[in-house]
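Below you'll find only one chain, the form predicted on its own, shown as structure tokens.
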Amino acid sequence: MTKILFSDKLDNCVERWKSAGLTVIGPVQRSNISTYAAIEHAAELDFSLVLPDRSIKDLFFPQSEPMLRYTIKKESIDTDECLPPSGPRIIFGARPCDASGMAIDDPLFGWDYKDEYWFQRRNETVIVTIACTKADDFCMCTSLKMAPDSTKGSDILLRPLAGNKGWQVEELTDRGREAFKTIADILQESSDPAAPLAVVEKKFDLDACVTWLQNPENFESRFWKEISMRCIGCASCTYLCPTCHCFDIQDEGDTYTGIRRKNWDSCSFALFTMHTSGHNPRSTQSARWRQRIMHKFNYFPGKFSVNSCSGCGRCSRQCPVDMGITETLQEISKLSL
């Protein structure tokens, strides 16, 4: 017998969590964009999506975030730190690839400096993922040695029941178990079988790609220019990626008062590596695309022992010129033969 959360009890769960002081967040459709946002009722949740347009990264690493406000006086500068909003929350219905992205970035944000903004949100959030029973041509989790029911980064994994009647509940962490204590009397014991998982075909040989990328002789390969010719440097792939984490810090204000902000940036932008001298070490789009691939599958794993990609496929799914990481690694797989 397995713990079951039946669909018709979900609204009771939402009310119970809200009464316990948690903000409830889930996949929704807002202004023709699918994203993760706070809800009031279970009816707002949209589980029909293969994957929302936006990832849960936005909830831990906002696109723009104030760091401090400052006032310049005659003999001093007053500063006031802008702390992130606090409070427990539960993300219900995230996809495993999105939860994996958070776990992938944890070592980065806690490396030489512990980013309190990131870890405060991480520690206050319960991530409830739903195993995928459908996929599209862009999904590539299996190519990254993950699966439609990966538990990486999840506190609770839900396995959909046949007929969309509800979900089998797998409690993975103490944080998840604590959140589900609140709804313990709503859960039921049942032997209802789980629906089959989505079939996600393996699209490239990851090990072969990594070996090719690690070979110094391939750094100046003509391949980079050929594969990147379509790229327009719009950065939609990096902004939608669950693991991309580049940011810039800028001061906004006048002579006397202002605010310091942390804003997303992207290695796809020409100005990303522009020096004050005017020199740009990555002045071409091919160099920037090479950096993106090298970072995810060579530099990042070299430092943190994990690839900086969760296999969600958003980079290809949303690309205006129909390219992405999948296509690039497929071509590298051919070069490795």
Given for the second form:
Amino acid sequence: MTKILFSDKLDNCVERWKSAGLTVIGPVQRSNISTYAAIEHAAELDFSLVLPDRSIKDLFFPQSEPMLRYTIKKESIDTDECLPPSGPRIIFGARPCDASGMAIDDPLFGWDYKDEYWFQRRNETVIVTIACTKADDFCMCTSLKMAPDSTKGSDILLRPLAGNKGWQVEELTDRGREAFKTIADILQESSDPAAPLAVVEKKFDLDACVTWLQNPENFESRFWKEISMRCIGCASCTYLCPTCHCFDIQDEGDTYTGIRRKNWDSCSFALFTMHTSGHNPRSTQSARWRQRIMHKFNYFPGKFSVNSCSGCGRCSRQCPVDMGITETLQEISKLSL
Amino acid sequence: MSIEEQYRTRAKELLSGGAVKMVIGYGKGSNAKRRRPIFISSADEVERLVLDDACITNLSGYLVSEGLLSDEKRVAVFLRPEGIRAINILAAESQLDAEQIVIFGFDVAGNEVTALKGINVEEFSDIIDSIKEGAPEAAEEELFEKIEKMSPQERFSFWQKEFAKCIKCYACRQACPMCYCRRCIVDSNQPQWVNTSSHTLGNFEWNIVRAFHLSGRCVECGNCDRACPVNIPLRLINHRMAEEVLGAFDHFAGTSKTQEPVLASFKKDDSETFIL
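For comparison with the form predicted on its own, kindly provide the form predicted together with its partner chain.
Let us now look at the entire complex, which starts with that chain.
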């Protein structure tokens, strides 16, 4: 017997969570794009998506965030700090790759200083993940040693029952248990079996890739130029990535008054490393693509003992020129044979 | 012989004889539906070239990659009519020497690929003229008509909703053959002309600046629209501006390599109806 949440009871849960003061967020299709957004009713949720176009990163690290307002006076500067909007939230129906992406970024945002904007949202959000029963050509969690039912970063893991009838409930954290206490009487005990998980083919040998990347001789390999020749240098891959976390701080306003913002930035852009002198240490697109791969599979794990990739495949899925991490690591796998 | 085979043979001849140093074409992609840009520099590799109805991306933007044409050697490229128009514009705007470009022209109707006769850009002028005569329609004609019928307020809210999705990844800019500036105005920070923030104002600024900058220059290849990861129907904006320029100045972008850029030239009899 397992605890089951039946689909037809989901709207009651949404009501219950809303009454308890939680903002309910989930996968939706809106304005011709799929994303995680706040909902009023369970009917708005779309569980048919393999994965929403946008990742849940946006909910913890928005593309543009005000940090402070400033007014420069004759002898002083007035500042008014902007804190992230607060309030408890529940994300119902995250994918395991998205949830694990948040856990991957936790050490980064808590490393040399604690990023309050990130952690306030992290602490106030319950992530209810639904294991995947289908995958597409671009999913690659298994290549990253994860799985369609990985629990990393999730507070609750739900396993779909056959025929979209509901989900088996696996409570993973205290935060998850707390949120599910409010719906305890809605859950039922049942022996309904879970639907089979998605089969995600393993696409590359991660260990072999990491070894190759760690070899300093390969830093100047011709490979980087060849693999990235068609890269057009947009930030589609980095901005859709659940783990890419780079940002830029910008003051917006006139000479005397304005607002300081934290905006997404991308290593794909030439401007990312441009010095004031005009010198750019990453002057070519191949150097920038190498940086992205090295950062995810060499530097980041070197510092935080975890790869900065959760295998969602958005980088390849959305790339205007059909590039992405998958192809690059597949090619590196071949080189390391 | 299929067109794909004909073009592979031609590519082999050109590469082995040294007539071109590179062929920019399409190769297999990461799944059956996808094709990706490939760069062939050796005659032994021409078998990698693919030509079918999935070859959609306009490859002309790669020609203005830094340094590619600076050795004055020739480069061959697979282009649909829009791509060929783009070559004319790039030549007219002094971004490349059309003599260096060898065109492998093709078009796709339904799922049938047809070869376009010619090698040099001038040889395709009849095809381009016939496109102009055919008054091309917007890619999503129904939505386009719907937007046209809206009141200015409704139209404003339509685009506000669409631009709200923008994340300023600049995929539209990077995918566009006409966005060749080494440093885009939005990347200028001394002074900072355009906000970098991806908020309502910032997104409007970016998308409107881009729409104006492409007026009379856009060939409607759809690269921006397809590249947009948040599915903003960018092509509709460019199509509207193209219609505007066609109506006001009888200018159809990319008809010849000597065509004057419409917004960078002045004629005494230019229509001035919009100048207050």
